[in-house]
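The chain below stands alone and is given in structure tokens; this is the form predicted alone.
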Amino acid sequence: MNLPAWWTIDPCAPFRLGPREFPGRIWTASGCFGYGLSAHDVAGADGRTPYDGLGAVVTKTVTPSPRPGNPMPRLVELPTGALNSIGLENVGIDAFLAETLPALEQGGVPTVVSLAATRPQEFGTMAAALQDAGAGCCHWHGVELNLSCPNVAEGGHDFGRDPDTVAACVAAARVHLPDRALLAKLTPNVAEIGILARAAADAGADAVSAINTVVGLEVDLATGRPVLPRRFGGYSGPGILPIALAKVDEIVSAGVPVVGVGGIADARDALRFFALGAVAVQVGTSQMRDPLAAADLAAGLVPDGQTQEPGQTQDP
């Protein structure tokens, strides 16, 4: 595509966020690239791999204890996106620290670890354990606190809609992460997301990620019942792009750095977030459909004369 004249940033060049220098501004969203270990044997026709040009892989969300996830079905494809109710299926923090984090470091995967819990003190406990286990990891750049998953709390609604709760969760983790970036992933299911972003920043977050999925529901006309066993799920994909852009604009207006996520399908979508002031973007649903989506997007945003070659990576 022809890049607009105002776009002069190389998205595959290092940039600083909080105490860390990330290798780039194009990330994959939590839950959309697994733990970031499953694509080393994938390559496009031009030799490009899913890791080329990426600034971070945000891992599948990790919780204090292992979770089996929600009953099947968990994913429903829709004309303009997808509705998911995964339920935070994961191995738990102990197994993640013992097995997954070392594998990510060995593979050279730039990593942001997504954490979820039900109480602020649990975020602190997990952040402390992560800091201890990952002290020597140069590819682990930070933590994203999942404060907005709509698939766990009662009725499908998230608990991160209260500014005081957001601040308490961020503060609990911040004290244990002196040399890693800390982000709070915020819910879009509120009237004023800027208030939540400001609360997160004031409590020590280096940036916020916005937005998480929108609460949605699909009905099976053959049965007259909701398709998902838990009724509600998280709606993602191109259909939420205008919502995500509006929320990001509000956060930028509140003076808080934001990593934009929600509905990004191609380079043009990513540019819309950057035009509003996002410092980086995350590719989600598109990455699940095509493991090369984020890498191809990153390559497409490199200005002329700064071409990112297939197989070229940038260490922090």
Second form
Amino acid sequence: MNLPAWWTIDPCAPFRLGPREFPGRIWTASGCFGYGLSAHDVAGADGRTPYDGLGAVVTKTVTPSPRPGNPMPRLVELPTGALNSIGLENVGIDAFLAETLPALEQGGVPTVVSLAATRPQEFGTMAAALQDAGAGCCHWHGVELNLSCPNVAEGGHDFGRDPDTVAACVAAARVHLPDRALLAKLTPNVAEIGILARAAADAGADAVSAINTVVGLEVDLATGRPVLPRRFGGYSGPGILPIALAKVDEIVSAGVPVVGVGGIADARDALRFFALGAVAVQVGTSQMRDPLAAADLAAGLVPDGQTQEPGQTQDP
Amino acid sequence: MNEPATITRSCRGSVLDNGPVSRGLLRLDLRLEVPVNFLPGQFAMLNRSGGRAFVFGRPFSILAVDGDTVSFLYRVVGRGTAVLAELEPGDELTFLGPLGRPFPGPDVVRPALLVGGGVGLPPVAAWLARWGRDGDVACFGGRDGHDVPWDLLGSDWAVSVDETEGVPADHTAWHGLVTELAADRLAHAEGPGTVLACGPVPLLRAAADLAAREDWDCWLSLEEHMGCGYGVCKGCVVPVRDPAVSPWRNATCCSEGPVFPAADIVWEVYGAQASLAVTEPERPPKEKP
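Please give the corresponding structure for the form predicted together with its partner chain, as opposed to the form predicted alone shown earlier.
Up next: the whole complex, starting with the chain shown before.
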């Protein structure tokens, strides 16, 4: 595609976010590229790999204990996206630190570790364990707090809906992560996301990721019942792009650095986030469909003959 | 032996041929941008390209590969396969494959008893073509004589039909379930050997029971709806026994399978969830790819 004149940034050039220099601005979204280790034998017809030009893999969310995930069905395909209810299936922080993180480091995969917990202090515990185990990792760049989970300590309400709880989670992790980027992934299922983004930034987050999935439901007309056993799921894919753009715009207006995510299908969609001021973007549902989606998108956004100096973070 | 030794390609494919091989089964031949290798039991995700792509591709077991040409069998069961049936030579698809864990290779305990039901034919047919030996037995089950791809099967396969209507005069078919045919063939074979099967869940369960009863090894290729096809979305899990996890754990069908040892599958759970992994809209296709 022809890139617009205002776009002068090389998305595959290093850029600084908080205390870290990331290799690029095109990332894969949490839950959409596994732990980043499932595609090492994938290549395009021309030999391209899913890791070419990739700024970071945000891992599948890791929790304090292993989780088996939700019963089937877990995914519903819709005309403009997908509804998922995976249930945070993951190996747990201990196995992640013992096996997955070393494999990511050995594979040279730029990594952001997604964490979820049921109490704010658990984010701190996991961040401390991560900092301890990953001290020597040069490809582990940061942590993204998945704040769309129920807060057990506060009666099961989502962490991400309350500014004080967002701040508590961020602060608990920040203290243990002096040299890694810290991001808070925000839910769009709120009235004013800018307030939550500001709370995260004031508590020490280097940026927020926006948006997580939109709450959705699909009904099976044959039975008259919700398709998903837990009724609600997370809606993702092209249908949420305008919602994500609106939320990102609100966060930028609040003066908080934001990594845009939600509905990106191609380079044009990514440019929409950058135009609003996003410092980086994440590719989610499209990455599930094609492991080369983010790499293709990154390659398509490199301006002819232009590169960006490392450490430069100004918006287009 | 049981690991993919192939590069998974994400590339475009152009339709060479697409049409029925029986009343219910269609064959799609796709020419890819590059040659690929595969092992019997592996599959590929196919999707429309560009802006008309479905949110997720659809998984299809690979029937055969010849250089850059890949062949599949399919049956129209939903929106994705309905679109596939309308493709004409020259139409383009995206291809991601080969994917998944294949059947074990030629070192299985012989004889091999291959059981394929309907659209479950490709992985076992591919195995027979690659590694079949004298003494191996292949059984295919169709709904009736019209449903059976007689020309594709040739003389290597014993055939069963639920209904005898449509069986050509110059062919014979067992009247009954393919697993009943398989049990008959197994009773006359020099076993124990290895059962390799692909088809709907009742067929798989019956094949597993037969193998267990006769102390044969058994490997099953599961037919599942999938999201990503390469192990990242966790949308196609299968309950399997694992000594490290009590009472069972979720295995990702697309990357840990689709071929599993029959003894690992927790049928009480799997039988209730089978084919519900990913649901797709009921809406019929409106566009031609």
